[in-house]
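A lone chain, given as structure tokens: the form predicted on its own.
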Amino acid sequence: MALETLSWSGTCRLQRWHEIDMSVVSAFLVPGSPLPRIQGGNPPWDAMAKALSAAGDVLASTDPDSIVVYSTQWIAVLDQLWQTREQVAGRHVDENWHEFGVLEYDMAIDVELATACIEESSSIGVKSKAVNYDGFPIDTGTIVADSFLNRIRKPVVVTSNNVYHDMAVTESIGQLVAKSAREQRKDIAVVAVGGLSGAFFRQEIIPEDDRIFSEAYDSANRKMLDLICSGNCQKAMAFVPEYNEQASPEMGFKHFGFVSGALGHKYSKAEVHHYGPLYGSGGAVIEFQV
């Protein structure tokens, strides 16, 4: 049965945890699907594209020195990887949605900040490695996030999702990025890229008929969003294991852990600009304000 409403809008106060000297001036959690970018004219993906563009407007208004992107779609196995080539550019064809077209990208990299993160990662028990060679395959999620949110063309720090890092380690990497930025006296925007419920339709659908794969997945997504906005982040984090069982979000919802860690688990409010389907899976554009 099709769900009657898939929109979500609201602003909610979030609980302050411990006080730290913040370097993060804006932060976002966004889906990494290419559909809003390359098929944004099709409803309901146009609503997601508009929400992503609105998030880009907010990011631009905070005028960061650099933008840090953590994407669940850049898969690493042995080490925590960081892009350190000064300029990365090219054309990318998504492995799942290749029939919809090509993604162009051109990003300047904040090598100084990325290098600092690499050098300091041993302090949190993480082994990091620099990636610097021509033609390295930039992932879809990073490209989509950069295209919507980085219209002011700031340099970016791009780091990977190591599949063996759990939520706690991922939070500590987020904290490390914020600490390194503070030490360099840089203001940063943090963009965590990943989806909500992970079930896709395996048959071709008409875009206008897209919906969350099931009511159960939709219910779990909405509960997670409610908890993020409830004013008690401890409860939101505590729900993640159950949420993983109920909705199978991308990579155990570690993208939420990254942005939470970067913010020191302290933000004044969060706004869900849009929640809706991406070929059956769930996606949300969430703005965390500091």
Second form
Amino acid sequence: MALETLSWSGTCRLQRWHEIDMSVVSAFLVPGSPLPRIQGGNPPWDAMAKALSAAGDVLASTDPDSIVVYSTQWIAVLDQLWQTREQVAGRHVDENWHEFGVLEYDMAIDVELATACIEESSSIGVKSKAVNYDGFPIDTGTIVADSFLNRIRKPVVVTSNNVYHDMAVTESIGQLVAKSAREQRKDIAVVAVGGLSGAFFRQEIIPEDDRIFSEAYDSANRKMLDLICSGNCQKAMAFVPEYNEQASPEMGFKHFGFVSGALGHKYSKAEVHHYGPLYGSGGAVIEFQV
Amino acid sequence: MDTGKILAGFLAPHPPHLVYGENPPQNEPRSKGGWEPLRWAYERARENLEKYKPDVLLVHSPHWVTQQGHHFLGVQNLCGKSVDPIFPNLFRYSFELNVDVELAEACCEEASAAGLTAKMMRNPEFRVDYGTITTLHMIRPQWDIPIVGISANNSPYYLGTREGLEEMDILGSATRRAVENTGRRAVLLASNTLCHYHFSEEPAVPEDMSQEHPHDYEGYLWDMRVIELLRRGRTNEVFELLPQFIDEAFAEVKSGAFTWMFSAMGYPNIPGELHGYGTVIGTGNAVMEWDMSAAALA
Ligand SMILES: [Fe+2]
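Please could you give me the other form, the form predicted together with its partner chain, since above is the form predicted on its own?
Let's see the whole complex now, leading with the same chain.
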């Protein structure tokens, strides 16, 4: 195991590990919209739902000990938050898509791994906090991702998107999770939840008429996806600032940063199981081959 | 049926810290107080609200975000536990509220007729956001007046400040028509903080007031300038300055409640009564009241 210390954008210093014994056995980037879950019978969201289920099959085949979920929809402001309640279960109504019913969830939390991440986060200059409250509102993105990708009911680590963390800090948090898992000798699947181009239809549309908001956003998404699929993580990451300008993806595309960080910025290639519109915004189910 | 009217509007911000500081039975965490000047400001506002004897309280909250349109609570009775996702250590509140569904539907229809995307929220398991609950608790802890809850479409963030606030202006006049047509005696609540830059860390004891002060001097100056204009009834000037205030002080009024309320009231150039001002983790909060009977005399 070789260790080198890198200076990273001046925001924090982190340790990059070149590993042979990777802890990440599978990794995915998926959209957090509830439409494929609660309106999955409707084209075009049915194709997204199928792709999400297929990603769940792949995840199951890698047999992780735990699944780490980073959702852009869990907004944090003060600290990096980690769910540490043994079991989180409930019924959730999406604040925008309430007419489509209730999302049920029941997740066992890998408290041991989450606690290690909290304890270690000061080493990357991040202040973390445990969240252990009855009735804490689990975000739609986490619930949707868990429902499609965690059909094998593995324990999960659920962590937040602090809006004040930039891409570099988010990458370092992804790295931290992988490192903590390695130290506990756990295999993990990493699921980053967030969208592609951010422009959406503000008016009601007929589902079948859904499309990416504009051709410009569509082409920016495709360029980003091509770069991700090439397997050259550095190159894909380098395009993100331009992509942010062109497509305003959710939260500056930090979800890609999280998964890249967890993978040590290395994967052989990636496969897009599906790319399509979610009320005008872009969404893709991406599997990273580790 | 008499024509309904808007009796008053309140700027009624929603830091959950105020509920935490008060220690009501509905909230799980216990405190040793804190943020007293703001809580006492709400006490004065509560007394004045009592005098209006309204049929209904309408509240617009930035923490119920809906991307497709402006939504209205549309279930007669809603209850549950609201845990603030940002401050779960401070706010875990068991709520039960009654909605004036008829008025909510009228607001929704008027908004649609005015060209806005508008929708009723009919899901009985819906969890009401902490902004709505905090504002309502602070202004009327008895929970004995029906309410209309309105979401934030966040158009000012998506479309840009000016264009987005124009939508809030339309929503405000639609709300006024709905109040008038349904014969309601209504009070409006704009659930907004003023300058909104905040500290990134919480003190070990959240209610340790030795740690509480404005986040920055510029934000404080902006708040005082805006409050002073509002106290003097110079509403038009405030709305001219609003985009600059929003940009420079990161003011939460961007989310639209303030514009919605003033549009519904017809932007009266009448003095607002300042019940109090205080900061919460550095953000600026004013509790203010506009008595519309003064507008009739003006
Ligand atoms: Fe707020």
